[in-house]
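The chain below stands alone and is given in structure tokens; this is the form predicted alone.
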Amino acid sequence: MTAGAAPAPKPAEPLLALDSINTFYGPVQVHFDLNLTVGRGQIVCLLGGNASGKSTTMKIILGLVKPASGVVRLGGEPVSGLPTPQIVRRGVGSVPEARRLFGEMTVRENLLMGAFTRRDERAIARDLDRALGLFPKLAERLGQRAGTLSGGEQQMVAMARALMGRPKLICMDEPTMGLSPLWVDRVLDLIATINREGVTVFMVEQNASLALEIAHHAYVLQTGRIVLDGPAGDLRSDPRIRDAYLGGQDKT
């Protein structure tokens, strides 16, 4: 059972803007004026199927994938456009999908890295005591190769890693992909945990019934556009996510 994120008040200014995105893969049009928020604290959700285009969404943020048209702006501030490392500086982690570890590095070299645009020494090594304090299994696996991990382990590490960074906001692709049911409950729970720490939290995530025990606001993208939004309660009990993503059935 996951543990719920923290409460979050709507804020007056959200901390992720995506406003009128359109994206194009060659002649392949890929996002529809797409407009969505991330208020600061919250947890926010975007579900979809394959081919919706959540994992583009992801990439537009990160500076990785730039839109044709549209602006993203975080704290208010248009970043469309910056290289990813400049984006990463002002306040943005990532958790990729299927992690992306440095197999051949140790555990305590890839929490490291996510440390790569620092330079205070004395801080790093205080966070990543607090990261470590967050996720007790990675102490004991410190000097071990990432790429011997088990999977959870592996997205504990991507998931310290992006802490690292002191980010803001850390955008998480299918966090609990290829993860057995033991490990997406823990996994989600630590979300809910990192985001209880004040790190705003941004997720693409198939799994939605356990996606929304912990978001605070959801979206649902198809083919390119958003066709519903609204607080991740109100979207659980929604017939139309529950005939989509929950079986059909009624799992609150």
Given for the second form:
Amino acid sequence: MTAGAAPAPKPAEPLLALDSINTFYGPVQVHFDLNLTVGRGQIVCLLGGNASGKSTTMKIILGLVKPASGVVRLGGEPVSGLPTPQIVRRGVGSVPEARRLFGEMTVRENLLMGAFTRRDERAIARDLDRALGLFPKLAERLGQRAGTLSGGEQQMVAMARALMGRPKLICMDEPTMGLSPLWVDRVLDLIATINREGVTVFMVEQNASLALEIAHHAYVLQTGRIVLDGPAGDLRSDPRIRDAYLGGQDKT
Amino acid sequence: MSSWFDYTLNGIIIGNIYALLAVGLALIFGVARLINFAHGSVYVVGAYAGFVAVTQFGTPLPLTILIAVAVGALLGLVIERFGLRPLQGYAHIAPLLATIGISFVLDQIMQLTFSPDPRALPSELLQQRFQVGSGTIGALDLLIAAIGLASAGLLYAFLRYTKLGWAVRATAQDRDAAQQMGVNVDAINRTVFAIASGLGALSGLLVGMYYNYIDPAMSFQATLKGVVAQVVGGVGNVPGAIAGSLLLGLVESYGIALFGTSYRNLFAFVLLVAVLVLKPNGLFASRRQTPPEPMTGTFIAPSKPIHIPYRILVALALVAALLPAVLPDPYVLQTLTNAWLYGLAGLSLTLIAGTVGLISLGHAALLAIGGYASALLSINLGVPIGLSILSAGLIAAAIGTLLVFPSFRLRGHYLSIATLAIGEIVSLVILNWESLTRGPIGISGIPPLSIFGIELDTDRSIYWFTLATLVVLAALQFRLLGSHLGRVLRAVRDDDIAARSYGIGLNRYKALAFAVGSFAAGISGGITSHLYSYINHETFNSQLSILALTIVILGGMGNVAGAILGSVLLVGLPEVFRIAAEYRVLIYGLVLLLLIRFRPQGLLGTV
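Could I have the structure of this protein in the form predicted in complex with the partner chain, to go alongside the form predicted alone above?
Everything in the complex follows now, all chains and molecules, and the chain you saw is the first one.
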């Protein structure tokens, strides 16, 4: 850099960055030098087939699994190594795989559990109203045990529950899994809506074509390595997406 | 008529006391998936905390209650810290065994501090009685009922309306998801242990006041009663635990009315086994499912066993056989004889718990059956001693297997609890079946050991006889483990669903292993009865069951040589160092605790 030249503008700090993550389950390596960033306000999608390491990536971000090496940064600060509740307190919400609602508790209790880390009762009440505005169906189900809802309704509860924590980032693990086509569309619409309200979304999906419709950016993970990444619009037409799902034939 | 009122009232009061215990056990099981066997120890500590407060400082009742609850809560935190937290990620049975170790340590400390003698727990103002219809009701009855109701109400409000209470329920339902809501589940564990133990201590204080009697030995019974009430109501189900407790209190009270006091516990345990076998989710589980036990993991810690060459084993056996010629010290020989007998029990349990994965907590019952069988056969029917011991083994195998067979459908914790209850039932039947077993008097004048009419009257001959028995049975068990059958048994342990899908009839194999194992235990009990010449229903007690389990874990589960090594170390060493009996139980508890924490695979490794 020559003297006098203007310093290169520092790129905006991404909200979430995974930096050279290596993960092992016993002797089996799950991630190989995984690098990934999620910019503020974006929907970023992590695609991949079975056993590609998608869900483990989610668990790494949430601190449920610890990487052998590498750093997870949230807003520039390292969070890997922190216990899960601490990470959640720093503004990460989670919509876990298969919803994982508290089935014996009511819908209202589930939603308020989402605000567990908050102390501002009035704002919580307002957010509950807002969430019910976003998911009007839930209003009539508030007193019902969450385990009795249908799969799609449970997905809405899980998303509303994550929103109740006022997260900066929501991690969603296969939000459309096991839902009927109608519900899949509805859930994807809602994800886009949540994002428009300012929440950054990082989602793991198997259903690539649908996920790419709402995502800004996507990564394709194959047996623990990122094999492809780019703006969602570019990837939508990329034939290599399909290869990734068919188990990765040798490419020439 | 009035007596029925009194029995009902008594049942409800006792039910209230059980409920305070059972609710705590249910809460702990809910968040930690652990049956806390140290809960009875907390109850005893609560009773003694009240005793010290009242007798030393003359505290008024509300303050006494507060002290007992606070001491209990603190103790709960300690138990969580040492019994549970270090064992996260271990097999589910590990923390359960750790709490057994903790309860041994705590009970023994209480005995050493306060002596095993019972104490009176005076409760000054509560002797008043009021006339109600045809019966009377005491001020203390009302107090206990009020405390029971108040505790239940507070607990309900806590779980239902507070944020922390929600977090407790959320953690119980889905630990990972609760973490993802920002719940610090370790803190929830601590909270729950503190609440549960506070209630348990309160229960101990109240029961001490009710009977005006406390002693350190009431710990184990209290744990069992709490577990019974909880299982009857549905494991981990708080309202179910309360209902189960009241039911248990009434069943016991009416049972005493109809059959007498000595039957009280028999009813409790028969109820437990019946519920476990017929309705393992509890009587009140309409929609609630018991959390599934993991497929595998009844086994503590898989590891590679240390391989000891065949020649060395033979050499060791020869050294043991030649020992009396070199070192004819009677004290050493008697000690080692004792170790060989425990070694037989260890062989038995290491096959059942280690190789097949059925962690039995009532193993002493098999020794008791063997001991009584051989004693009664030789005394009543004049069967020659050698034959009577052999028959003792067969009878133990037959009765033991029959008793435990219905429980084979249970797994993990549930099976362990069933074996514990079956062990207690055997002991209670021995106590109550006076026409056969002479009841509490026990059997005296059991003829000394002899074989083919030759009396074994020297320490040396007895030593050789027990050693030979041990070597023969150990060699057979080695052969068994190396055979196809041995592989099948390990497959049943490691993954019963996979084993089943390969066409293995699980129950038959479990029964076979149990029978083979029970045979060795019966032989051990049979020989013991002839050596002692006197046995009663307490000769083979629950401490022996836990000692046997500690021996087996020390040696390495499933490891034949390990069972013998464990027995020599745990039975022989305290003797060599002449450690007083009251400290031995303390040592056993500590050894169990440390082993599970630091070397769960045992000294020689699991097979």
